[in-house]
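One chain comes next, on its own, written as structure tokens: the form predicted alone.
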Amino acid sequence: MSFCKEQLTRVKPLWDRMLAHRFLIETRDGRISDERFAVWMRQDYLFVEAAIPFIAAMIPRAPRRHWEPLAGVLGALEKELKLFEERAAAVGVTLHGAPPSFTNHAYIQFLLATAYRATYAEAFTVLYAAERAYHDSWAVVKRGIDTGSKWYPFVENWAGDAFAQYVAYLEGELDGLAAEVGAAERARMAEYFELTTKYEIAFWEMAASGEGWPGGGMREDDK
């Protein structure tokens, strides 16, 4: 069994929990409130901003065959930021000024620490797991959402054919990287895969709840 299939099988209970999250189901069914969706928009905008230096830090350590694809990821992330900005302007959501939620702050720190301190294969594992999680999550939404929904452009971005092909490319490359490393590094890659999945679940829960910081910190809703 390939590395990616092995990990998806191993974390299936977590993956299923992620795909059944109320934020996704309510968005799919048209029951998500504008306030809840706006929380996700502001927080994911911050996360995408952080993903750009994450990818940039990976490129110098990447094998030559990955330089051009990773440069393409940078361009795709810039397009995602523009998608957020266009949708926010269309629906009257202010993107800028919100503090990162506790979960988002932790996820961003995990992302950047992985880029600078983990091996390239481990960082690539995080990239694949996060992108696969978003493709599968928004595919759940796509199966029932009204195509006239004001949120549909987000669905099409991550559940469309182009993104599916990108995720398939990442999967093939990650399987190749896993085949090249030793048992200890492969085990760490598996740990990073599971951690990323847990962060993705936590991100949906943060969006659904508005989440404050421990110790009475400001909630995103109260910005």
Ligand code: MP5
The other form holds:
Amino acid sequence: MSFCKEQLTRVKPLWDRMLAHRFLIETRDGRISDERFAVWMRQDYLFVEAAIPFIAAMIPRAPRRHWEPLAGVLGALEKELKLFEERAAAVGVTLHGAPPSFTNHAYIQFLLATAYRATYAEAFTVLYAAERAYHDSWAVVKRGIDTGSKWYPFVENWAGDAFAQYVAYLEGELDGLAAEVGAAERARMAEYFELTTKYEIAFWEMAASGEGWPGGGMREDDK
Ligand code: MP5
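Could the form predicted in complex with the ligand be shown next, to go alongside the form predicted alone?
What follows is the entire complex, opening with the chain shown before.
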């Protein structure tokens, strides 16, 4: 079995929990409040911004064949930020100025630490797991959301065909990287896969709950 299939099978209970998260189901069914969705928008905007230095830090360590695809990801991330800005302006959400939530802060630090300190194959594992998680999560939303919903452009962004092809490309490349490394590194890649899945669950939970910071204060939706 390929590395990715093996990992997706291994973490399936977690993956299923992620896909059943109430944030996704409520968004699919048109029951999510605008305030909750705005929490996700503000936080994910910060996350996507942080994904730019994450990818950029991977490029010098990447095999030559990955330079152009990773440079393409940087362009796609900038386009994604514009999608957030366009939707925020269209629906009257203030996108800028919110601090990262505790979970988002941790996930961003994890991304950057991985890009700089882990091996390239480990960082690529995090990239694949995060992208695959978003593709599968928004595919859940797509199976039921009204196509006229003001949130539909986000659904198309991650659950659409272009993103599906990108995720399939990442999967093939990650399987190739996993086949080249030794058993110890492959075991660490598996740990990164699982950890990323947990961060993804935590991210939906953060958006659904409007999570505060330990010690009190700074609840996103109290702003
Ligand atoms: C992605 C995202 C997908 N936007 N947010 C989280 C919490 N996880 C994954 O990444 P991208 O770079 O927006 O495609």
